[in-house]
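Just the one chain here, laid out as structure tokens, in the form predicted on its own.
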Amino acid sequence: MKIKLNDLCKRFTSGEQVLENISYQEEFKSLAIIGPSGGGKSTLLRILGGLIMPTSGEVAFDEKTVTYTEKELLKHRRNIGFVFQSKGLFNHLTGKENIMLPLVHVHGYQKKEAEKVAVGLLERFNLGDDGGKFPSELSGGQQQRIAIARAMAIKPRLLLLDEPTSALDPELTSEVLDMVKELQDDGQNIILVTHEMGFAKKACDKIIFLVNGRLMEAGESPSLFSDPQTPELSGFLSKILEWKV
């Protein structure tokens, strides 16, 4: 997939500018967006899929523009699969209720095609034994996996994940992560905000770095870890590796 970013601002009605002048081009796979609390990672990410209009600026995805306009967003965010740190799972339906939901009240699947769909991605991801718990009954990384199914029932041109391991310890952060590998692997086109840099620079094949809400260094990402051009990277880097973060 290609991106293209020209001159992307977004500046909230306080009068903070989150996002200044972000200019990018680039063909990915699974692009990841990294920098320091504060740098406009999520903001981003939401003007990307939709859900948040920039103030100025183009997106394209594809040579394709982005209309910032209703009824063009809502094409453009039923192709867009999104995952956010908090899971978003309904509390009183269970893990397959939740996968079917969006598909019958958004898509228009009948009931019983949305079943047949959340049964094969629960099994698919080996979630068979949980389509039937509440969220309340699951550990924090079964949430986020089965979150990341109902994002994948709608097959997304585009899945978009926000911190998907925030708050997870490193056993449920693992589960999440080989989760989100398999579906790259399976050639499915991914931009997530994170702050795991080990799964950024092994999984990941471009990276974004941002600082208060400019981009600082874009690259490869084999090359941007090993050979950072700025000292914002090069000090961001030396934080995380120092402490393993």
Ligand SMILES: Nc1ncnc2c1ncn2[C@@H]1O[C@H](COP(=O)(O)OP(=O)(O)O)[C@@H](O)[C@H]1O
Contents of the next structure:
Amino acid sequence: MKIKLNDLCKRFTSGEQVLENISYQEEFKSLAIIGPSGGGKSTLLRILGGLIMPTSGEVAFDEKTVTYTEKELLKHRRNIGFVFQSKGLFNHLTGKENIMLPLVHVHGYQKKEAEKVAVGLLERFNLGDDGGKFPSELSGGQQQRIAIARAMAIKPRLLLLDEPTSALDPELTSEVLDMVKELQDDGQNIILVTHEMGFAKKACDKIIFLVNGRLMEAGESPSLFSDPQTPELSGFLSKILEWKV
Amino acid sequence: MMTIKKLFIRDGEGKITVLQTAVNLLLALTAFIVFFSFSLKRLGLDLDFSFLFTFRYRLFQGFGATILLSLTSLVLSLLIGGFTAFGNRSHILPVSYLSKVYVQFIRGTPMIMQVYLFFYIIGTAWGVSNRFIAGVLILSIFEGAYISEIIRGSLESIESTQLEAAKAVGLDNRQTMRLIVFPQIMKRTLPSLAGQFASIIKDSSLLSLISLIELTQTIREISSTNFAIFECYIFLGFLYLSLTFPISMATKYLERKFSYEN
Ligand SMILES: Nc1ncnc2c1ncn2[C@@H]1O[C@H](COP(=O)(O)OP(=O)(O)O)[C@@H](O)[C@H]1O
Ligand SMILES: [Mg+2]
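Compare with the form predicted on its own: the form predicted together with the ligand:
In what comes next, the whole complex appears, and the chain from above leads the way.
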């Protein structure tokens, strides 16, 4: 998939500039957004997913510019899967109902068909026994995997994930990343914000590095890690890898 | 010695056994009754409730009127409370401030003042002469403000992630309300709303001030003819308890039920 960002800026009504003149153009299968926290990663991902509007600038996927009006964004969001850091499941619905709700109410499925899709996905990702449970009864890892299943149920053109593992206990991280990897191998287009540098390096083909709202560095996956061009990136990588075994 | 002490002391985990409940409840009730009868003894009174039987028809009517009044007011105050709770958060500022002023005024003033004010000024000026309708309106306007706060509280307790997730899966605003917000606040407000219903029943007694013939007014009228004030008001207390006690049990049940699910 092709992505093109043209001079993208975001300023919230309350404060300073969160994204400053981001321009970027690339063809990717899996794009990882990395950088220190507060750097604007989530904000950028929300703009790409049509959840918030940029202050100025342009976003295009496969040469089609996203129109930032409420009506067009509704359509845009319906083609995209979005997974949040945590608590993205509707907590009054069971896992299965979470997957069914968008299918029935947004994508016009009959209840029966939606249930079939939901059960199929739950089984595929070894969540068969958890579909009947409420989010509060599930582990963080199970919640995230169901959230990913819900996002995938609509067969999105693009799957966006905002630090899907950062709220998890370390031993649960790999079950979620394994699932993301499986989707990548199936050819799913993915943009992922992550602090899991190993995953970004091995499983993603393109990386962008965001600091203080600026795009500091961008490049191909393994080489960007072995050969950082900016002192900011080398500093960031050494800091984040300091205590890795 | 230890075992006797155990009967009266909550254990470290805060659990209470059935036996503890029975013994202590009985003890509390006995203390209450002893104190009451002792006070009556001092007054040299012998209670005789038998005359109430002759008023059974009027009492039954008054009881029915209180139930009808409370149920109607419950429905209306839910509507008022719901609209003003959402109104409070409206992007249209006049609506927001209207809701805020309403809630603040009603909750900040005693009901007795509102009963007189609304009945004599507004009721007369706008020609609401039917006492029952006036009573329902006054009670609903009063309780609506409290219900408004209950609903607003639970609206605020809905996590922003829930709304963002609704947006992300492509729900529009109305679907978000119907499929996400409404079911979530239902669960959270149901126990408090049940409790508020008990308040409505009790507060409806103040409408006797405008001579609306409900339960309290019926008793007032009966006691003013025979001066059996103690019998009348003790019996009145039991009648209200017979309504509010089941509701209070239901509230507890709902609280427990939903605390597990969330
Ligand atoms: N809704 C918002 N309103 C105001 N400021 C915000 C909002 N969301 C994020 N910010 C600010 O924008 C900056 C970038 O945040 P974010 O995109 O979440 O960074 P990251 O995901 O890289 O940690 C932070 O300083 C944050 O406080
Ligand atoms: Mg973030």
